[in-house]
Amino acid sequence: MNFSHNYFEIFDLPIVFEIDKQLLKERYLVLQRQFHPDRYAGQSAQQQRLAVQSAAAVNQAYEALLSPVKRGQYLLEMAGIEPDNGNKTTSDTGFLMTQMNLREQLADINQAGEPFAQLDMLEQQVRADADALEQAFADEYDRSDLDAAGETLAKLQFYGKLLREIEELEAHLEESL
C-alpha cells in the first residue's frame, strides 16, 4: 500500500463530500481482505509489520470517510484549513438557539407520556436538519467557499454530537423497560 495516497485515492473515490457510501464500503471490504494481518503470519516480520500498518490505515481512511464531519474535517484539511478538532463553535445565534431549544427538548423527553414517540420526531427533526447541513457543506465545498464550509462544519458537529445524546437516550429508555 502507497502510505503518501489520501484518504480518497486509498479508496479509489473522487475528492468530493458526498460519496458512494456502499462503494466504499466494498471497497473497504476488500482492503480488508488484502490487508488483514492474518495472511501475512507465514510471512516475515517486515511484511507482517507492513500488513498491520496497511490495515490500519485502511481502517483509519475509512472511518474518516464514513462519517460526515470527519470527512468535511479531511476535505478542508486537504484544501490547507487547519484542523480544529471539534473545537470550533459558530457566532450564528439564531443556530445556537435552535440548538438550546433541541437541547430542551431532549431534556424533557424522560417527562414525557410517549418517550419513545417523542425521541423519534426529535430524531426526524435532527436527521433531516443535519441532511442539509451536509448538502449545504458539499455545495459551499464545491464552490471552493472554504470559510462558509468550516462554519457549516462547525454546526453539523452540533447535529453529530446531538444524534449520539439521542442514541444514548433511546438506549437508556429501553434498557428501563
Given for the second form:
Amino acid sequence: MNFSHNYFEIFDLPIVFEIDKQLLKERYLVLQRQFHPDRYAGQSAQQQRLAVQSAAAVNQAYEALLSPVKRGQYLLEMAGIEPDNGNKTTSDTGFLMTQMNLREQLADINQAGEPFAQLDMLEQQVRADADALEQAFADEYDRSDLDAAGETLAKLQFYGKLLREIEELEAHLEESL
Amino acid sequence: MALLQISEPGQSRAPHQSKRAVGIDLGTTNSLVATVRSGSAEVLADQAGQSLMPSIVHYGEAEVSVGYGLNELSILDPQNTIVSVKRFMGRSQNERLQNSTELGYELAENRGGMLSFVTRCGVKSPVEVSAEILSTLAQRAELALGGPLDGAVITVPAYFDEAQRQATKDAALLAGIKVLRLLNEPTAAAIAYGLDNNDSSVIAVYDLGGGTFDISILRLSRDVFEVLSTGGDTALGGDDFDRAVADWMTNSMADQCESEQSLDAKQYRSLIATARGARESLSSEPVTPVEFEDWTGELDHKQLNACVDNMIDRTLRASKKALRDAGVALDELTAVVMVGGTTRMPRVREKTEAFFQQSPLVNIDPDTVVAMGAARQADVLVGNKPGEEMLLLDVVPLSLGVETMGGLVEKIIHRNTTIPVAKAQEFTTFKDGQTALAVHVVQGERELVDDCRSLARFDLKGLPPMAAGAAKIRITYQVDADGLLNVTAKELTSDTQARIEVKPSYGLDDQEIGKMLQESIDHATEDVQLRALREQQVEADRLFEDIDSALMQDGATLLTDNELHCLRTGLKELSQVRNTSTDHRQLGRQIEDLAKLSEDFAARRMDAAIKGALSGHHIDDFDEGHD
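Having gone through the form predicted alone, I am curious about the other one (the form predicted together with the partner chain); can you provide its structure?
After this comes the whole thing, all chains and molecules, with the earlier chain placed first.
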C-alpha cells in the first residue's frame, strides 16, 4: 500500500533534520494504537489486511525517522537526490586517513591487553565524531547545500559501519570469555 | 477429533454479553487453557479439577487419548505414545532430535518433508498430534464456558521460526479453533505481570520450559508492551536436562558392570522418567536415591550441576546477547520475570540471580503465567473490553532474507524489527534473456544459505527477455502481527507478479490440511460444506458491516457518484447472495469481488485516517483530491 504522505507528515512533524524524538515516540504510539492489527481482530479479512499494511507503513516511517542516517537519506531523497546506499566514495583525503586510522585501532584491539576498555574509548571517539557530522549535516541541509550534505551523509555511513563493527567485536569478545 | 460448533450468524448471543475467548499455552510438557472471568484471568480445570494437562497423545487400538493417565503407556507403548511433540513442530529430517530413536519413535517424512510419527493409526504429523491436544483443551473450555468459543490466542516460543509458527497455526486450524493471534510466550507472561503496573519499566522475561528457551527484553509503560529484543533456543529445555541426567545414569551403570548394555525404547523412556523424577526431587532435597532396574545410585546437587551447568550457561549467553540487542544495561532492568516449569530448579534460580544481579520475580506460577497473559490478550482481541488501550509491539526473532548469487543471503528484514513490517528490495537478472527468476526465502543470521533455514522457493515466471541487469525485480517481505511471512515479487518494467503465502518448504499445503479436515469431519456429525458456508456467511456479514459504515462516514467525501453507486450495488448483491445461496464457493467469490471493488476506497480511507489521526480531525475535514 502506498501512502500519499511523507514520513514527516505521518507524524505531523516539520521537515527538518533535527527532530524532537520524544514527540516522535509519543505520536508513533498514538498511531499504533489506532492502526495496529489488534484493533481490527473482529473485522473483515480486507480490513485486517489493510491494518497490517498501515501499521507496517507507520513502523517503516518511524524506523526511518529514528535513525539519523536513514532520516538524512530520506531528506535527500525528498529533495530529489538518489540514495547511494553507502557505496559513494569520498574525495576528502583527511577523512580517509582518519578512517584508516580508526580501523587500524579496531584491528589491534583483538590482541590488546584490556580489550573492553579500549573498545569503549574507541566507541566514544567514533560517537563524538558521528555527532559532529550529524550537526554538520543539519547545518548543510538547513542552508540547502545538498551536495555538501550528501558528502557528509556518506561519511556518517562510514561511521555507522564502524560502530556496527565495534559492537560485533564486543559481542565476539564477550562470547569467547 | 471433534470440531467446534459455529453459531449461526444472527443467532449468536446478545451483543452486550461477553464473548468466549481463551488463551492456550501449548507447552512441551504440559498444556493449559485460561480465560478472563469478571475481570481476572483464571486457568480452566477439567471436571476432575486438574488444570495442567500433560502434552501426551496416545494412539490406541480403539481410540486416541490425550493428557492424563498416559505416563505408563508412554513407557509401555512408546511408538504410539507421543510426548514433547512441540519439539518436532516444523522440523525436517535433518533436524531430528538427538534421542528421537532411543525414545522409540519410528519417524518418516510426509510429502512436504516434515518429520512425522509412524503409529498404529497411520503416519501422524506433529501438526496432527498438536491438534489433538488443542481440541481437547478447546472442549474443556467449551464445557467450562457453556458454549462454542469465539476465538483463542495461542502462545508460541518467541524464538520459534516461521515454519514452527505456521505449524502451530495449522494445528489450531485442524482443531477447528479460530485463532485470534499467535502470541509470544514471554510477551504473554509480561502481560500477566504488567497490566497493573503504572510505572515505566524495562523487564527481562526468562522463559525456560520443557523444550524451549526464550529471553525477551521489554519496555512497559502504562498499557504499552514494547518488545526491544528477543533471543533463545528452540531446542533447549527441561527435556535436555533430563537427558543429561539419564546420560550420567547410563555412564554410572556402565562403570559398575563394566560392559555397555543398550536399552530398548521402553527401558529408555523409563530411564528418562526416572531421571526427571530425580531432577525434580532435588528442587526440595539435598540428595535423592536413584533406582533403575537393578542399579542404584545417588544424585546430589554437585552431580546435577555438573550435568546441567553448561546448558544453563547457554541461556545466560543468549540473555547477554538479547540485552545487547536491546541496548539495555543490566542496571537498567527493573525486574526479571521467571517463566516455565524448569525455572523451579534451584540451580537455575541461583545462576540467573547471579547473572542479572537481582532476585527474579516468581509471584505468578511459572507454569500458568503464559496462559493467563494469553487469556487477557484474547479478551481484548475478541472485543470484550471496548476502550481497552493495551498495545503490544512485538518483534521478528530471526532475520528473513533471500538467496542471492553464490549461495549468499541478503537480509531483507533484520531480527528484532517491530511487527507488522513490510520491506522491499530490488534485484536484477544475471543472464541475458533470462525469463524466470527463482526466489528462495530463508531465515537466520548466517551469511550462507546452507547455514540458514530454507522456508520456501518460488519462481517469478514470464519476464520479458532483457539484457542481464536490465530487469528490475522488487521482492517484498511482509510479516503480520502473528509473526507470519508473506512474500511477493514483481518485475517493475513489465508488471509481472508472483505472490505466495510462505509455507515452509516441508510443511503442509492447504490441500493436505483440507484432506485432514475432511477426514476428521467424517467422524463428526457436522457437514464440511455447511461449516464452510457458515464461515463465509460470518465473513460476508463483517465485510457488509465494514463497507456500509465506511460509506456512511466517508462515501460522500472520498468517492465519485459513480464509485459510490458501484459499491452500493455491490453491497446489495452480496447481501442477496448471502441470504439465498447455499454454495459456500459462490458466496466466497462474491466476497472476494466486493473486497476487490472496495479495496481502493478502503486504502483511501486508511490513507486519510493516517494523516487525520494526529491532527485530531475527522477525515471529513480534509478536502484534498484523492483521485
